Amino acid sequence: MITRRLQYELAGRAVGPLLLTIERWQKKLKRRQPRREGPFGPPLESTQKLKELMSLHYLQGRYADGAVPVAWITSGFPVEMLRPFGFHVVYPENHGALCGARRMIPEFAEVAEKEGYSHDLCSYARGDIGSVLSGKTPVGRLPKPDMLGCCTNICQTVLYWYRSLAKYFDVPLVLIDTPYVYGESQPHHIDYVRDQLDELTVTASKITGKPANSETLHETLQLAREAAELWAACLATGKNRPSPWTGFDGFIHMAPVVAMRGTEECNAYYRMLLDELNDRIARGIGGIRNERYRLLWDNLPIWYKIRELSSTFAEAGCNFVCTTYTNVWADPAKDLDPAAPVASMARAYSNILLNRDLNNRMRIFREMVRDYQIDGVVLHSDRSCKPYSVGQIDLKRLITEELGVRTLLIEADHADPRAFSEEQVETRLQAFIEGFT
């Protein structure tokens, strides 16, 4: 136990930073060739820090089990409740996005499918289960969990997915069930979720052997709220013409607010990113070189096609200046209250985008189209994320008729390229882009 804890601390505080420093210097020595001009503006300098931050997070995680308590949780789980107990937190969805971007999901999904998991399941779930069963991962090693945390505010699939993981690892599964919100959250709904959060505290205390610490929870919630506010400020820079970055950049740079919110490292990163974005605004530097049309992306990204899609639109002068998905991680800022941590978390995590009705979705579209001066909306009908995709045909009609904005619906999968039709998507994209000229 002592040796393992020493390895964990050294990986995070000494060995990991040293290795990343050496790697950074090696890249600087190689980066003397002139950069070929393309449709994009200069790359964000913060990207290197992002890579280092997330690499260190995963590197330290290799030594977490046996050193500190480990929790695997869904992206919409109230992680702030776990930080005071010293958990090292793993997000299988975040890991799934990484696997998707590196085109490893088909290999992992096939392992899960051979074990009887349906091809119709979410590709994150199949990829994650396949990664666990095969023992393979692009991050070297994921630590064995001491508990699993699942919140139903994003979908019901996560419950069955995490049940499978809990059975495989033989560890407790903590469920936070959030009633679907029609209109506004009702007081009895918030009380119901708050009671579950109180039970989560008891369970976390039993697993770690540590008592609850209200002072540390208060500090953690302050950090989480600040992270959401900083991330919201970063996203809001896209309202400028030209936008200093792209919505596809946002998909990449959202990793810390998902996986590390509630930590000072997360907030320090977003302060740096925000400074860089504001500096680019002051100097008139855009995410793409010739921003003529401003677009909005709905739903998860197509991880294995981010670069290609971004290039296709950028070459036509089209920039995705905002996305509904990245905005999800900015929304909690208005609800989180360090003075009433549990009750405010119950409200914040109940009001997640996917846990609310289509009228709320349409309200968000109205605000984004107005505030970001949107010319067109691309809706990704995601085969794997059915809760996000349901209602998109109605939303497409309303956006066109009510807001007078051109729309495009494309069908794909956020992580599994086997569900992507190159010809069909390309034809629809070209027709959509040509409509602007």
Partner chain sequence: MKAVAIGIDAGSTTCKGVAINSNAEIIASLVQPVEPLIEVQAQRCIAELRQRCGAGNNVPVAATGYGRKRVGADRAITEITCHARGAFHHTGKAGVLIDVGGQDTKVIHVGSRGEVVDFAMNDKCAAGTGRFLEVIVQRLGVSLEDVAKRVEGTDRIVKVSSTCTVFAESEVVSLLAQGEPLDGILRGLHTALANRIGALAGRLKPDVDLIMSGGVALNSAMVKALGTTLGRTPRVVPQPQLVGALGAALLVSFVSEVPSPSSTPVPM
Second form
Amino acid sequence: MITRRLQYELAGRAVGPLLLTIERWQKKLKRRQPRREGPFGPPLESTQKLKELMSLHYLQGRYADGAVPVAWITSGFPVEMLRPFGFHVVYPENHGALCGARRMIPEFAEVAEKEGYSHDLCSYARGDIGSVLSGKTPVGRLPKPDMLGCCTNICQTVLYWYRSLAKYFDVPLVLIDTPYVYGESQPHHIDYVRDQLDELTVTASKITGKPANSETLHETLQLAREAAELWAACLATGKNRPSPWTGFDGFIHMAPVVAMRGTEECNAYYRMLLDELNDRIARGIGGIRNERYRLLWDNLPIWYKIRELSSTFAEAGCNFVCTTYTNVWADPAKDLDPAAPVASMARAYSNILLNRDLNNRMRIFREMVRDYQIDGVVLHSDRSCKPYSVGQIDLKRLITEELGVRTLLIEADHADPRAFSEEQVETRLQAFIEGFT
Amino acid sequence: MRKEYIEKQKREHGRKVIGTLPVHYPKELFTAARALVVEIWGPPGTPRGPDAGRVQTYVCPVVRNALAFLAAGGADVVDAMLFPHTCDSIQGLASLAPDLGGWDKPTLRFIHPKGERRQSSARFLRAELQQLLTEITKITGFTPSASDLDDAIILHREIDAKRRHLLEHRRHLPFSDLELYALLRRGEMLWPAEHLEELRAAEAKMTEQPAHSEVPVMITGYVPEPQEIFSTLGEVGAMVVADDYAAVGRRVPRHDVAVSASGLDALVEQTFLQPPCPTRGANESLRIEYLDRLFKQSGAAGLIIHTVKFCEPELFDVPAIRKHFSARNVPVLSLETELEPKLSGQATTRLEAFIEMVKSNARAA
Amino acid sequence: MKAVAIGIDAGSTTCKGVAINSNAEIIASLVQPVEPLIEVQAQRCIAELRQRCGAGNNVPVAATGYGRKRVGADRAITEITCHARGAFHHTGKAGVLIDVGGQDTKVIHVGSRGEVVDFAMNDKCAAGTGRFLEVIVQRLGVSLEDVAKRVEGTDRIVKVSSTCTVFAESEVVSLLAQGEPLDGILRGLHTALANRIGALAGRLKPDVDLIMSGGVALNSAMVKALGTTLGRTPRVVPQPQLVGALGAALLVSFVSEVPSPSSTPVPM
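Moving from the form predicted alone, what structure would you give for the form predicted together with the partner chain?
Below, the chain from earlier opens the complete complex, with every other chain and molecule after it.
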């Protein structure tokens, strides 16, 4: 136990940083190739720091089990509740995105499909279950969980997915069931979530053997709220012309606010990123070289096509200056109140975009199209994400009719390239882009 | 036929009629408030009308069909629509139809808590039931007294007990599967007291000696559509002896409900005594235990897992159910349908081959 | 020797027929592209088989395949049961049969008596069936006869990720446009199909006897691709297209050493 803990701390504080420093030197020593003239602006310098931060997170994770309590949780889980208990948290969705971007989902999904999981199920779930069953991961090793936490504010799918994991690992699953919000959230719904958060405290305390600590919770919430505010500020820089970055950059840079929310490292990172973005604004540097049209992306990214898609658009002078998805970690979390942690969390975590009705979705489109001066909206109809996709066909129509901007609906899957029709999507994108010129 | 029945109910009894989507909702509240509930499971067939394309084809056909049906005025005869929180897709429909077009009469929603019984979820459920009751009374204009509610609870307990009795003594009923399912599924639209009468009449026909000698199978799934499944099974000499369809057997408690509480508290307790259903986020192991018991009690010789394409709650449970029964040398068939009006040739072949397999298996044993 | 039974396999793309003698040997067979009026075609095939081996009208006929109920045979038995029985005739032991046909792919676990222990079939779409290859290969202008030669002649595997036939077709077009070699793409298609079939087969026990039948088994490159996916190459049964018809004939004849499924109720 003690040696395990030592390994974990060393990985996080000494060995990891050392390895990364060496890697940075090596990169500097390598003769710089002259950059090819592409459609993008100069790359964000923060990206290197982001890679280090995330590598460190996963590297430390390798030594976490046995050293500290480990929890696997969904992206919408109130992680702030767990921080005071010293959990190392793993985000299967973040891991799924990583596997998706590295095009490893089909390999993992096939393992799950062989077990009998239908290929109509969410590709994150299939990919993750397959990764667990096969023991394969691009991050070396994921620590075994002592507890699973799932919050249904992003979908009910996570409940089924985590139940499968709970059975496999034979560990407790804590469910935070967030009633869907039609209009405004009702008092008894918020009470229900608050009650469950109290139950979570009891369970976490039992698993870790530590008492609840309201002081640390207070601090964590302060950090988490600050993270949300910083992230919101980063996203808002996209309102400038040209936008200092692209919406697809946002998909990459949202990793810390999802996976490290409530820690100082997370906030330090976003302060740095915000500085850089503001600096770029001051110097007139854009995410793409020649920003002529400003677009909005709806739904999850298509992880395995991010680079190709962003190039296709950038070459035509189109920049995704905002996305509805990255906004999820900025919007309701601003309401977190360190003075009333549990009550404010119950409200904030219920009011996540995906847990609210389509009128609210339309309101967000309206605001974003106005605030970001949007010329066109691309809606990714995501085979794997029903809660995000049901209603998109009507939303598309409403956006065109009411907001007068051009829209495109493309059908794909966020992580499984086997459900992607290259030609079909390419043709639609080209036609959409041609429509601007 | 449904439409005529509903109109007659309104005309002759002055009842308000509320349509509902699947699966779980507290019938007792509606009965107590004198509202007739009519369930809409799709309806089966390919989605029709101009609104058929408003939901992507990778979403379950129940939701696609329901939107097309509502938008085409198929349910205009009812006074309000209830959307229980069954799954992500029905949850989406509950906003899509009322907010973006398709349903402009009053909308009710019922969110049932997920997972096993917890203090938090019991408390929440009670509050949610209270709110739903208030919403129903706004539509019916009748506020039931405490004894009205208790009467409704007792009536539905009796109905459930009869349904259970018929299902458990399947072999002693001189009906085909088609006939039995038609009877049980009439409960999705009949005024409860009338349904009870029909159940009693069927019970009276129960025979001393088994009326059937077909190959017995158990079936688990969402909704028994297309009904051709039963005629196909019948043709090859098989029958359903144990049912875990969400629409049928999974809504019938399999033991006497001994709940001392009354009113809403009774409904809360009863909810947690229902058979495990993934749309309530039931624990997978509990569901398997339940199915295993049902299988053994019924003497079934094979298991059919009948899923509706894209139905996430059901599909996630399939691997574990399959694994459990296969490990016990029970022949298992996975059958996937899409609420189509007729079974595909391939599905018919699967069913027939499965029964051939069960027979040869039983002969060897 | 005299014919004792006739089996007709009225499939989705071809109509197959066999006549067997009392030693369970095939003494006459035929394979024809399927015609719209299957009942007419089947009767003609039966008549032809009877004539070729001098069998009278008392020789029983069993039908299987999609058109089994329209054949007008003495018995109609599903292709699952028939394929298991037909394959068992060749192997004489328990095993796993992979049958890749035009419209269906079946993975059948055959028991030690030739009975079906378990089976899985592809879902409705053409992904994972012979049609997947056929459609795309035809689109590429390659004859089905040349496919195996081309695939076996290249070391390159160009990854085709779509499993949907329509999607894969468009993916292949864009791969060609990017200058990827045709043979490598063809090999990639074989791998994609093999992976799909592998997913259907699920986890197989290492010592299980693996056999293959159906029209696609005649494509040696596909057999090899399956071997790579499954970790071991399946043995192709003799005359892989006739396995279903053979099984049907065996099940209706008295030479069957296995109790045949009948419609008599099982004692409960």
